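A single chain comes next, written as structure tokens; it is the form predicted alone.
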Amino acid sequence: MRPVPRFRSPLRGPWLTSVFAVVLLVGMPILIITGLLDRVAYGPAQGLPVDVGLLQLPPFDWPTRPSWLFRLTQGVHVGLGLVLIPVVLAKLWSVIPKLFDWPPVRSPAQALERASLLLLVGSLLFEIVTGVLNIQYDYAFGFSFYTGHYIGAWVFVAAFAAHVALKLGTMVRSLRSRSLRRELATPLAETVAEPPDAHGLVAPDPAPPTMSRRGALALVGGGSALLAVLSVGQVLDGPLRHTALLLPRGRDHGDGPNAFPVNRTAAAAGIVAAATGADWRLTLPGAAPVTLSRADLAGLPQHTARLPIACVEGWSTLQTWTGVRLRDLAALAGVPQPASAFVESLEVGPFAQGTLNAGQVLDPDALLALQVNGADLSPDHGFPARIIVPALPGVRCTKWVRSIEFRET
């Protein structure tokens, strides 16, 4: 079936969109692993997400070392995704005549095809919408991105692997067609359409060429390249952080020892004064039940630990906790070979506790947090007491921390 004549450009053909697949078949694969390291390192005991049924993934107790790991796979998942996003849209545009083919199934095998690849764009798309939107905090989308984003990335990762079987042979011979070297020397005068195609990617009447094959790929380079740039400082301290125009919640925290990214305010967590003031008391139930104050806490061996703090909406910084360690707190409720920690914050709602296994519980760096870079910590950053541990997510470092009950199974 010809391509709808509107879809003349030069440029279409199956070497340019097997150079778009490409770059795609060496991205995705790293993104579907760091992701789904990502949903193991929130583990079942935070219950995110929730109703996933066979797609959820065997229990796995999150490493503690590297500290920064989570801060690693976070970083290039959110970073990586946002870097392809003008890749993925130059793929789409290359094969749009595909769409409008009539008619649109002739036979078995391409009815096969042609499934595979609406599942394989529409999940991509979904993908990406509700990746951007929670990187800016915009649930606009009404369902829990949590579970959501991740039934959708095995849709993708079904349509993905059927497409890769099915046009892996065609992508290789069609990347044989032409020389790279050659396309990237080619100027805009002497840029011609490629040879008619089988596929129908070839506009059979193409018009006058507005741009090479090496402009286009440097576009999309381009594109990739300055989304890299607005949305590096992301996971950098310091000046660079400014850089990061992508940021969520902006990139001016004040000043002093507190002013580094926060995901969820006290204000939004509905903390108020009085419930962190002078009658705050942290209560650890157990063998021995223990109740302290802060200056009870305080008054205990403080350990020092320079850790990361990354979040899923793709941000991460370095900074100098102190505190007691949680072993101790533990030791001190007469559990000191625990089985895993029960947290439980002053918040209210699905972050308002969660559950550390006992390789969490008992790393020499893992604190009850009382400040932060010499500092106390502000109430944005989970003053009175916080959770930090190395390599954990930081919705799961839970702030305004309550009580913490350590079990022995």
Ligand SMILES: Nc1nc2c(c(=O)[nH]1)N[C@H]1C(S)=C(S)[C@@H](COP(=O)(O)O)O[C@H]1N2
The other form holds:
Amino acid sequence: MRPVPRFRSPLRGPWLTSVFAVVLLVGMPILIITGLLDRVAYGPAQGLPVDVGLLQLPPFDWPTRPSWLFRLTQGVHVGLGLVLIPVVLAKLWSVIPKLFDWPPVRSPAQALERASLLLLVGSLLFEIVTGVLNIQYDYAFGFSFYTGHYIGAWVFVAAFAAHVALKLGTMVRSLRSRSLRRELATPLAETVAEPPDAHGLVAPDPAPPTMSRRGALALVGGGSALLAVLSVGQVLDGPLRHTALLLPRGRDHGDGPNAFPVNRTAAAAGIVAAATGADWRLTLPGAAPVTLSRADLAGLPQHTARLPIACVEGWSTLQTWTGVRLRDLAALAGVPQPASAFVESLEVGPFAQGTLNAGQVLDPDALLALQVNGADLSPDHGFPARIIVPALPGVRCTKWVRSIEFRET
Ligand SMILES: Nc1nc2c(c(=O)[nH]1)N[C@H]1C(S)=C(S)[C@@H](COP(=O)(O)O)O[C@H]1N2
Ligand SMILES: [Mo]
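Would you generate the structure of this protein in the form predicted together with the ligand, following the form predicted alone above?
Up next: the whole complex, starting with the chain shown before.
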């Protein structure tokens, strides 16, 4: 392949590209698997707006144990996704001459390789942009984040698998061409270009180095470390939350029992005080519908559990919730062994309803919570009552609950 004279960095070459590649080869499968698991956690019952056809995952019931399961898969997915961004950008920089490969098509095989690269880079940038915008709350795109990010992920998985199959041998050979330990000991003054390569990555007339290879690796690693430090606070509670500079909801939430992140405030959800006052009733629809006031609920046996809320945006928090067990409500409604429960909120909109599977209803810590940390729920956290279930994605922990229908089939 003809090298492109325009790109003259003496650092560019198959070895450096392969170092970034091997990091991505380890990181991407973890990112993909945690992403798909999160999708399963949302569940087929979540009623995704678009039918994804063959890309539907085999539905299995997301478990309720360990209670931190979703907190882990979601935290790893968002955290690792952020940390890998500098590596992705560095790897793209390292292969930039390939984008200017000329003539663009020389053989059917090479055309196929270029097309797969276009899909690979395109889908990866799409996943990064939609993912980052989602955790920053900016649902700026005109399509559903869940569907877009999911379909983009499958395009990426296919292109990534093809790319690994085509390049694995080259990567291993290139990694063996130099010693990492020696590179880490090589200062700027002794930095020279890699020998000319068959891929056209190495500049034919390299410019003098302005940075050593170890400097370049430190720059990329430092970028990743900085992203890690700025976002880890959102998944940890306590004072570290103040360091979550990248996350708009990750930081300060005042004092008191209800001082933890709010996804959407009561005002933003259109919940008016009149609807949650003395006239509020919980309805359990069925053959003989049951209606309960908040005082009725408070008079039932109460159970307390320490459970996380983990949001798809990446933040999470562990709190102590008190309320009525969902399985007690199911028994009250005359459906002691429900196959599912359909929950509706006072709110109108995309978060207004959700379905729980049998395990999520029957878990002894699955609650219709009335209190958190010993105080009544605040309006923003779902007063008069909200769903909280171990390992259930935050988005399904419906606030301002109006009715729960326990279903036999
Ligand atoms: N009715 C309703 N319930 C809701 C939401 C909502 O917008 N409306 N947001 C969900 C999301 S995405 C999350 S992460 C949790 C957050 O709960 P919190 O705001 O009490 O922390 O509530 C969930 N329950
Ligand atoms: Mo969320």
